[in-house]
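Heads up, the chain below is alone and in the form predicted on its own; it's given as structure tokens.
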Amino acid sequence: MRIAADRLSAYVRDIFMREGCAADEAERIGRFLVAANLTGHDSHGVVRVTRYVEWLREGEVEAGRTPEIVSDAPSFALVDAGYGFGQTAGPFATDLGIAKARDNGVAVIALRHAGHLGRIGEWAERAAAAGLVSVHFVNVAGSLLVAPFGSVERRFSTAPFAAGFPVQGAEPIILDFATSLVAEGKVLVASRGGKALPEGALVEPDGRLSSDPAILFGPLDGVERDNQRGAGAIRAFGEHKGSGLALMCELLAGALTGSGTAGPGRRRICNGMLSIYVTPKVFGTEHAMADEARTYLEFFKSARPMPGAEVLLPGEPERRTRAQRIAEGVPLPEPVWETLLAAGRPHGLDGDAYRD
């Protein structure tokens, strides 16, 4: 099925308003989740709604929290989200970094104790739209999902990394990926009838590779998914390289910010993010940088593709998907739509009415 993006956003907004969120926060949750679907990152989109509702009811994430600046300096800030929604903390921390970098050339923003921040590329895009280069290291405290290279046991979160590079007169370059071979949300989507996982994305306790979501979630009966029920783990991407980058994300976003790492032991689930923002003109090379970037990107794109392949810039697939889904609607597997209908039903919301 397909549903218009604005109608889907409105439905998600109304669910969270009835779950106790203020209208502006509920609107952000709906808008940013659907924005992830629009870019093709369904793993960070509305498939997350039922989990957000569960976290909200259990007190894992809290509505109406205003991020607090704990430590402040001209080019630095430590922000504590107070376990509030990432859709509130993410824009707050990013806008703070943009403002500080514009005033001082560079800024480092440490964000801790945030609810799920969603697609991290969203924040790199936000900075690039303001003309800033940015780099983002992220981890998830209390979320042991990924096995290090050479292991079958969970030691990392999916530990995302993102970077954005503005290009005058052209679309920005946006690099955004989990350091795991697949994001946990992609396993979630696959478990609910969405796109199948790549072969060998998961590893079983005996070392066998698998693409079966039950390896992570356990038996796939019912609507709920608990990634702690499965006996296996997600694999790190790129062998030792992805494993090493994941380790740095845990240290920079979790240990350095004070947000906490993935383990060991039981920990409250939250995102930490260490972000670096740079204003190009501070180096006195803004125009030269733009010229060099455009020249190099044209050179990059001119590389002869392999048979049946295409040379794409980071962010290009997302822009294409966004344009298509805005025009045609957001595609949702029926099992995912059923979870959304179930989330609205206790509040008297008829999700199907939003499709009209």
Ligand code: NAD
Second form
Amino acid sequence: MRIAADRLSAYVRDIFMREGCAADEAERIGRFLVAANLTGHDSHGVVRVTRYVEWLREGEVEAGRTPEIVSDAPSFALVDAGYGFGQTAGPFATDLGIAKARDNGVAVIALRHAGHLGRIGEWAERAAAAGLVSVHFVNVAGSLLVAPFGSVERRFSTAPFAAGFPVQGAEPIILDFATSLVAEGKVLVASRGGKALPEGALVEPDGRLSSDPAILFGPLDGVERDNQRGAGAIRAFGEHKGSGLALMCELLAGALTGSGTAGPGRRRICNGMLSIYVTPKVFGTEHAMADEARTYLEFFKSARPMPGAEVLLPGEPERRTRAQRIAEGVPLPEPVWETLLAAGRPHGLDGDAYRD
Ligand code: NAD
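Take the protein just shown as the form predicted on its own and give its structure as the form predicted together with the named molecule.
Next comes the full complex, and the chain you just saw is listed first.
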């Protein structure tokens, strides 16, 4: 099925208002989840609603938390989200970084104890729209999902990395990925009838490679998905190099921020994010930088493609999908739409009525 983005975000907003969120927070949850669907990252879109509702009811994430600035300096801040929604903490921390970098040239923002921050590229895009370069290291405390290079046992979260680079007069470069071969949400989407996983994205306890979501979630009966039920792991991307980047994400976003690393032991689930913001003005190179970047990116795009392939810039696939989905609506597999209908039903909300 397909549904217009604004209707889908209104439905998600209404679900979270009924679950106890204030109107502005519920609106952000709807808007940012649907924004992820618009970019094609369905793994970080409305497929998450059921889990967010569970977390809210269990107190894993808390509605109405105002992020607290724990320590503050002209070009530095530590922000504690108090396990509030990432859709509140994410824009707060990013806007703080943007303001500090504008005033002082550069800023480092350590964000801890945030609810799910969703698609991290969203925050890099927000900084790029303000004319800033940004780099983001992220982890998930308490979420052991990914085996390091050479192992079959989980030691990392899916620990995403993102970077944004604004280009005056052109679209920004937005690089944004999980350091696992696939994001957990992609396994979730595959387990609900969405796009299948690439071969070998997962590893079984005996070292065999697999693409079966049950390796992560255990038996796929019912709508519940518990990533602790599966015996295997997602594999880190990029061999030893990707595994090393995942380790740095755990250390920078988990240890340096005080948010907590993926393990060991049971920890309260939350995102940590260490972000660096730079205004090109600080080096006095902003005009030369823009010229050089545009020339270089044209040169990059002119690379002769392999047969049947296309040379794309990071951020380009998301922009294309966004344009298409704004025009045609957000496609959702029926099983995902069913979970959304089920989330609205106890509140007397009829999801189908939002489609008209
Ligand atoms: P992915 O594998 O789809 O990679 C996306 C990146 O690669 C983007 O920068 C995209 O522009 C670029 N890209 C894609 N195809 C390209 C091509 N053909 N040529 C050039 N560049 C190309 O992403 P992923 O690893 O599946 O991650 C999905 C999302 O999950 C990300 O938005 C990430 O932030 C998010 N995530 C969030 C959390 C969290 O805890 N909040 C955890 C893990 C992942």
